[in-house]
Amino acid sequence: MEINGYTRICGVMGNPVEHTMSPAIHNTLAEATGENLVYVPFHVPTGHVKEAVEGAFALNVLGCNVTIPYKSEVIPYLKEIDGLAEKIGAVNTLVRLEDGFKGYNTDMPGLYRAMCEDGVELAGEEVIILGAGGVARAVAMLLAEKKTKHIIVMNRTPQKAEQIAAEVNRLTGTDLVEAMALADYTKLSEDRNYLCIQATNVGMFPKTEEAVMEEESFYRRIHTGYDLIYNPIETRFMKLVKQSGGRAFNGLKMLLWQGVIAYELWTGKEIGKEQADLAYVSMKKAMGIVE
């Protein structure tokens, strides 16, 4: 594309940010939709989030993604925040307004669109979430809003899981979520009843031979496993799910769709499947994935 005086800038704020795959997504989408837009990484040093947000607005930046470790830290410097992002307590997308930025969370809608594309239903499901960090909390919020039947947050130490369960139940006005220690998994139904979402960083490159749960009898209870990790492409968690007869997916399509939704918010353009597929191919190429 030609960069000229009308070119708009979008980017991603983070620290570190050099490993990001987002430019491959957004620059491909810009070319596919004929948008005069470029997307670049912004490395924001610790303690400079306020200046980064204000500077981006002053420089007429159209929009930004926000990644680790600033998804919560950025919130006080926004003019508005979307309801879902406020409930989750994390923002990953800034959309330009007249007097500042509005914060959105496209991670969870991205996960939902990825699951829909993979044929994974949520309504009426019994779901296990492995982990009790911020990602697990966000996933629990999504699941509660999508009418799942029951949500079990499992963690080695149940106290954090109990906090998430209590908070999500309070925010959603339900009693869908309960906490359970990993060691108590034998209390789960022995039928293959559960969708399991792996929401920890265990198994991420370079420690690819690790999984939060190793017990084969746990995996016999899982009909579908969804690992939010995308590097490696097949985690140990996914292998264990498959070995026990279940379906398994990684977080690569979640990464794609969170980016697509952000692009739609910035440009007002609806991205079709063909355009999303082009971005998916570009993202995999940037990651060195050869099929």
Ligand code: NAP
Second form
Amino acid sequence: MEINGYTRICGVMGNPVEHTMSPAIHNTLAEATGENLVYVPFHVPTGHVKEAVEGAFALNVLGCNVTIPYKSEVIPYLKEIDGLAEKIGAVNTLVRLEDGFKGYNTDMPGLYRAMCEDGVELAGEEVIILGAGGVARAVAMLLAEKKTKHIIVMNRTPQKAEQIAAEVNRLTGTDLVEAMALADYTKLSEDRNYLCIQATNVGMFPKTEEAVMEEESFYRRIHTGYDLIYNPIETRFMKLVKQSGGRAFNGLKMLLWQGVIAYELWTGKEIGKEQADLAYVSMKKAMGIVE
Ligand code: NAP
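Next, report the structure of the form predicted in complex with this ligand; the form predicted alone has already been given.
Next comes the full complex, this chain leading.
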């Protein structure tokens, strides 16, 4: 594309930010939609988030993604925050308004969109979330809003799972979420009843031979395993789900769709399946994934 006086800038703020796949997604979408827009990484040093947000606005930046470790830290510097992002307590997308940025969370809508694409139902489902970190909390919030029947948060540190259950139940006015220690999995129904979302970082590159749960009798209860990890593309968790007769997915499509939804917010353009597929191919190429 030709960069000229009308070119708009978007980017991603983070630290570190050098390994981001987002430029591949957004620059492909800009080309596919004919938008005069470039997307670049912004390495923001510790302690400079306020200046980064204000500086980006002053420089007429159209929009920004926010990644580790700033997803919560940016919130005080926003003009507005979307309701879902506020409940989740994490913002990964800044959208330019007249007088500042509005913060959104596209990670959870991205996960939902990815699950729809993969044919994974949520309504009426019994769901296990493995992990009780920032992402697990957001997933519990998403699931509570998508009419799931029951949500069990299982974590190595049970107190953290209990905190999530109490908080999500309070925020959603439900009693859908229950906490359980990993070791108590035998209390689960023995039927193949569960969708299991893997939201710990166990099994992530380079420790690809690890899974947070090893017991075959746990995996026999799972009909669908959804790992949020995307490197490696097949985790040990996914292998164990498949070995026990379930189907399994990785977090690549979540990564794609969080980006597509941010792009739609910035440009007001709706991204079709063909354009999203192009971005998916670029993203996988940037990651060195050959299929
Ligand atoms: P986090 O806040 O650091 O939470 C990590 C979780 O993993 C905690 O529940 C922790 O348990 C558990 N854990 C870590 N090591 C463990 C071990 N050895 N045994 C048992 N449990 C262990 O992380 P996060 O920000 O929520 O991210 C979680 C995952 O989501 C990451 O793998 C990340 O790659 C993935 N993610 C994917 C996308 C995407 O687009 N696909 C986007 C965002 C995040 P304790 O509480 O007991 O310490």
